[in-house]
Structures are given as structure tokens and as C-alpha cells.
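In C-alpha cells, one chain follows: the form predicted on its own.
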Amino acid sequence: MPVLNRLCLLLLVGAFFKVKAQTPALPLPSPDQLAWHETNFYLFLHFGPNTFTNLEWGHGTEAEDLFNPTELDCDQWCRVAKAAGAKGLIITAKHHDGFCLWPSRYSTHTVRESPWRNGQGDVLRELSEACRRHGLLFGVYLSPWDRNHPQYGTPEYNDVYASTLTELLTGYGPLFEVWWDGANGEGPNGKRQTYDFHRFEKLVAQHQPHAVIFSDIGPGCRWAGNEQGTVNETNWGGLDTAGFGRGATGPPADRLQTGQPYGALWIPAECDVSIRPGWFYHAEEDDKVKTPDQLWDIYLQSVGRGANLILNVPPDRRGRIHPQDSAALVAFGQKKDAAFAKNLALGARLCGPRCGFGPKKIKTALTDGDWSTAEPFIGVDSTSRLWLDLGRKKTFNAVELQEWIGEGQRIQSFRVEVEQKDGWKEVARSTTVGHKKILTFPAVKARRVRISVTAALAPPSLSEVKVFRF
């Protein structure tokens, strides 16, 4: 990734300088950060005892021998998300009721206790191995929440649970997410538990430095405050975290839906949502799973505002991804291929105010279709516009802009707006950019393509520019 100090150019009353880039006193991601926003989207995988009850959230006393999954396929599923166009797997290592998809030394509720594989079975193992051949990145849920385990709701608990942690940590290769939610029940004997977060952080922080931790709170990415998949319009990547917690004394969901532009820390959004009802596998669900459709219109407003997407997609009890969510997913990939399949602004004349589009154009890579290398357009102030000349008249639908956030997240506002025959029309309007913003709006025919930032925390610093016909 390019260092945060780069040297950018910066437009000043129609004049080019090279400068040294200013940082702001804003939030600003770490080169951890930022490669995970490049991730974009991945999949949820719910699985476990509750695949073959049929519930939820499990009791903690369901016998072992209730899972036994017979056509478990780990490189099916790797198959299917990569059609999807998802770029890793996320999967619920352990869920609240404590069974273990791996032969933990710290419980007695695991697949080694279960008839699957005649108890040598590896769920994790499989599926971390597949995800390696497959070129995924492979994550981990890892509930602290247990309703099985004798000592949860004791001070030992927490060494049990560092304990498991580890063994994840450790054991599986490296882990791009960790994720935690903020579900803190009673145990099997009737109380709740403290959760040393403050160890279990410092012990992923050890064992997987480049992992980004999930929760209310990060500290890697936050919950976006529903289960819908979706973020505000508005969504700043930075978040006061002081004096909140996870779980039930989290930040309102109001906040976490839009961050906070001048936050103390740089936690952004994802955004977390299941493809049927139920985020365990339910057969009286097989009809009611997502469209393709329906999948496009989440990846646009949360992807398409700056978030990233976490798509679950539970397997059946074969341990299979079952065709109806096969089909939809491979349909929205294909969907979602064919709306990026052509960039309509690659290697559009750019030009600043008073430029025009004469020989005279800012020499960056703005619009070469990669963000990370290109030294980006700064504006002169929080009122800066970029002219793109695509050099002959082309009908689009979509626009795609992206932020350097490597310094900042800065603009608060800005519009779209296309050259016709009787001036400029505006064709769209929106508020912060971040790592990606999508919108869309009726088709246009148009030449030249106007990016007016109205208002912003910062010099407005854009690194990619796209322009699509959906």
C-alpha cells in the first residue's frame, strides 16, 4: 500500500505544484485497515448443532451426535463464494451453545465427540485448507457466549476462553477477521459471564497482528447497528469508542450507522445480513431465500457507501450450500461482473478549474482503475470540482468515486453533474465518499462528466473515478 505521506498533487488556482500531502487531524486507517477494506464483501457461514435442531440459538444440551453433516464439502462452499465474487469466508467456530467445530483440548462439546469423521473430524481444518486452494481469505466467529461450558459465568472462564482463542489463533493459518458480537447470556449455572476483552484483544494482536477484530466497538471494524446489510448514506469511518462497550452497552445504532467524522479512532463499518430469514440453515426456508436482485440492491448501499459486506450464507445438513443460495449467489455475481465489466471513465482527460480541456489536464492516475497506485487529485479547498472528459458522448447510469483515505476521510458533500446541450444538468447528489461510493441514477448521454465537491472536513482527496452503464 502507498505510505500516507506520499507526495500528491495539489491544484492551486489553476496551477499544478507538487506537494508534500498535509495528514489531517482526522481518523486514519492502518495499512491493516485499508487492505481490508479492499475485501469489499464475504461470506457468513452459520453452522452447527442448530443446523440439525432447527433453532437459533441452541441450549448448550444438545447431544454431540446430533452433528454429523454426510456430503460436508468445504471446497463447494469456496466454489459458490467465489462466484459470488466474495473474497473470503467467515465461519461460527463456536456459537452460544458452546459445540466446538474443532477438536478443542478446553470442551468436551466438539465434533471429536460427534460420530462426523468418526470423531477425527476438522471443520476448521477443511475449510482453512480449502479457502488456501482456492485463493479466499479465511476468518473466525468465535462466540464468547457459552451455554455448555461448566466454568462460563466464573473468573476461570475467561483462560478457558483465551485458551480456545488461542487454538484458532494459532492453529488454522492466518486470519484476516476475528469476530465478536456482543451476546452475553446466562451459563449452565444460571449466571453471566465478565469478559476480559482488553486479554482476548491483546492475545489476537499477538498471534494474528494483520487479523481486523469486529465488534460494536472494533477495534478493527464496527457493526453497522442492523442485521439488514445496509449503512447510512452517510457513513464516516471514524467512531468514539470511550465509555462503550459490546453487546448492550455498545454505541446507539444511530451512530454506528453513520460514524462520526471527527472520531477518535478509525472503526468502519460492516455491514452484516443473512441471504434467508434465519442465519442457521432452516429447510422451511429453501423458497424464501434473496434474489439476485435483491443481493444488488444491499451490495449498493453497503459496499456502495464505504462499508464492507458480510453475506451469511448458512450450509444445509449435508454441509452443503444449498442450490437455491447457489443459484442466487451465482446469479448476483454474474449480475455484479457485468455492471463492472466496463469502466467508462478509463483513461478520461481530467482537468481542474479554469484548465479547460485544452492540452493542459492533471497528470494522475485517476481514472487507470486502480486506486492504491495512482497519486491521487487534491483539491485546493473544500470546495473543489474536477472536470472528466471521456472523450466522445457515452450513455451511464453509475457513477463510482473513491476516497484516499490513507489520510483522511474528507468530504462531506459533493454532486454529479453532466455537460448538455443547454449547460450543466445535475444528475445526482450524495454526502460522504470514504473507500468507495456507488450511485446511480437515470441514464445520461454526455462527453463531459463534472465532480463538484460542496463541502468537506479537508482539500477533498479522490483517488479513483468510474463511470458505468448498469
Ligand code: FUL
The other form holds:
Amino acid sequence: MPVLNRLCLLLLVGAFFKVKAQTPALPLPSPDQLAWHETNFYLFLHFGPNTFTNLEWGHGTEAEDLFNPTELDCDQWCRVAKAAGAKGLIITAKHHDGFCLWPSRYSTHTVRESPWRNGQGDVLRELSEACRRHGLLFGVYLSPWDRNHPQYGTPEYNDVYASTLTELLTGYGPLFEVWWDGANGEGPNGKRQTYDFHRFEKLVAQHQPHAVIFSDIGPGCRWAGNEQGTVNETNWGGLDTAGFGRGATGPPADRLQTGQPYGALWIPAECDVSIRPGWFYHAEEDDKVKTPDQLWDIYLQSVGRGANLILNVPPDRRGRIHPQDSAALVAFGQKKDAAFAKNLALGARLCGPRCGFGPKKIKTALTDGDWSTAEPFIGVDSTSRLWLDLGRKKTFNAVELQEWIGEGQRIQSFRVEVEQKDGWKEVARSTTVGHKKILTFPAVKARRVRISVTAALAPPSLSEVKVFRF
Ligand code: FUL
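Write the structure block of the form predicted together with beta-L-fucopyranose for the protein whose form predicted on its own appears above.
Every component of the complex follows; first up is the chain already shown.
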């Protein structure tokens, strides 16, 4: 945005509003977290012995021979992910049963001991290379709980976990996310493990400094407190983690759902859900795959509420995504593309209470359709209003806002109104905005749209406003 325009905007805004002098301390995202927010939506792949035993939690005693996908095709996974508009894939490198989808040097329960590709296979190698070919991000889930490893439940297991984690961190190129599950049950010797997460975090920071770590308490992003793929309408990126651990000792689910406005750390929500009832593939669930409409609702209640969405799509026994799932994902992707195809606010005029007041025809970074970290632009007080002139009457039923979170999440509530013959009519209201808020309402026809921030922790900054006809 040209400096002159930015200056004009500030003057315009300054003429209307008294800018607060002091900003309270708010948690701030790191540059890597800001990049992570931009990924919005990616797929989760639960795959391993459970795929072949029809279990959800393997016992760890499953024979390695069971793992033998007949047509494993990571390019197909990537094609489906791309069609759905997902930005990456995260795979269960090891689930609770301890089976490693790569030939780990620290386990004897791996693909190397299986008949698949004559023991020469490595699912992580194939998937990471496919992701690179398709321009997708790659991430790993490495279950700390291990029902197979003989050392589980002893201090030595932390060495084993650190070593296996290091194999993943150093062997497969850049990882965008590392996923730590909260489940912590007994190992083969009946003992539970006290994990040395501090050490594991340091390894990630050392080998993959840009990777975001998921867990109940982050530090990169947090579990949203349910496995339905949704987050609360009020969703703050902040979270206090002092006194909390992962799993059973994690923060209460309702706090994970909402976050905390003044939480000490920026640990935004990631919503996890499976496209089927289970996390692993079960043939009897082939007719229970979520529909494109259900996926769209989930998307609006996760990405549309400022969280990221990780949607599990479990490969079947062939090692392919089942046609039911891929059909739902492709249709969902098309629905999403169609919904966001035309931003009716593109190039709209930002204006004052009487359009025409102040600098004329200001095209702003706010409505250029390009959200980017380089364009925080406008700071106004906590009763700020923003008028958009769409140029002519247009019919729409959705508004998408993005807050400039680089300097802290500030908006507590806002409303959207449209100008009708008899005055301004409220069409939607909500609480937080954060990285993104998508609101839908019955279709209206209007030329002018008014967005009012009704409460904010500090002068709010929007970085993008979009208007759609879904
Ligand atoms: C849970 C696990 O126990 C499930 O098996 C699954 O991996 C899910 C994503 O997380 O805690």
C-alpha cells in the first residue's frame, strides 16, 4: 500500500476517532505462527497396523506381517488433498501401538520388519517426496505413548523417543508441524511414562526451527478441546499454560475452546476431526463418510472462527484414499472454491459516515483481497466503524474479516450492518475476529456495508474485509 494512501487513511481515521495512547500487553504470534495461520486447512492421515486389524488403538503386539498395503500411493493422497484445497498432510508416523511407518533404528516394530516393499519401504520417505512434488506441506504425528517399546515406562524411553523424533526431524526435509497426542496409557510392562517434553521441544527447535508444535498446551498451537473439528465462536489466540501439562493434565476443554484474551502465550487453536467416525480406516464406515455440506459447516466453525482445521482422511488397506472419502473431499473443495470465488468487496471504497467525505476513492489494502503480513494498516479506537461502498447494489450473504493479529488480537465484539432504504440494518454480529471470522446471514442487497467494532482490548486493526455470495 503506498505510503501516501496509508497516511491519508490514518488522517481520515484520526479525524473521527480518538486513538488510545496505550496498548496493554497482549500475546503475539511469532513469524512462524503467522505463516502457520495462513495454512488454514490440512489433512491428517491415520495409517498403520490398525488399518489392517480394524482397531482404533492397537495393542502393540500386532505382528509386523499385517502391514502390507497392496497399492500404496502417496501421490493419490496428495492429489485428493490438493482437490480439497488442503495445504499439507500430517501422518501418524507412529501411533500408540508403536509401529513405525519408517525403518527406525530404535525399534524392531517397523515397516522394515513387514513384507511391504520386501521390508525396503518407508512411508515417510514416499509421502514427504510426494508432498514436495505437489507443493504441499508435510508434518508428523509421533505418539509419545508406545504400547510396544520394551523400554516404555522407564527413563530410557525418553532417549528412545528423542532418537526417533530426531530421525523424523532430520530425515525428511522441512516439517511444518509436529503433532503430540495427549494419550498416555500403560506400556507393555504395565508402566506409564513421564515424558521429557522439554527435551523434545528443544530437539524440534534445534532441527526444525520453523515447525509449529501441536499439543494441549502448544507451544506452537493448541488442541481446541474437542474432536469435532470446531472451536468456540469466541476464540482467542492467547493461553496460559503455567501449571498445565499435556493429556490428562491439560487445560480444561472449555478454556481450550475459547483461549484467553490476555493469556501469557500465543497458542492458537487447531481443530481436529475425522471424515469418518473412527480415526483409522474401517470398511464398515464406508457409508458414514461426512458429506461435503458437513465438511463445509466444520470449515466455517474452525477456519471461519480463526482456527486451523486438520481433517483426518484415513487411507484404506490398499494404501489409497477410499473413493467415498475422495468424492466428498473433491466436492467439498469445489464448494469452497465456488463460495470464495468472487470477493464482492474487491476494490470497494472505504469511506466515512457520509461516503464522499474525506479523501476520495481510496483503494486500500483492506479490500484488495490480499491479506499479508506486510499490510497492517489501520488503528482506530474501540468504537471504530468502517464504511464500505461497494460501488453499486450487490447481493451477498457472507462477510469475512481478518484482524491484524501481528500486533495482538484485540477485537472482542463487532457487528455488520447494511444500508437499506429505511436506514441501517444489522445482518450479523459476533465476538472475536482473530486471524479470520466468516459470518453468514440471509442474503441481502445493498451498496454500503458498515462494520462496527463494539468492544476491543486495544485499538483494533483489520487487515482484510471480504464480502461474498455463498
Ligand atoms: C487421540 C488418539 O488417541 C486417537 O487415536 C487419535 O490419534 C486422535 C487424533 O488423538 O488422542
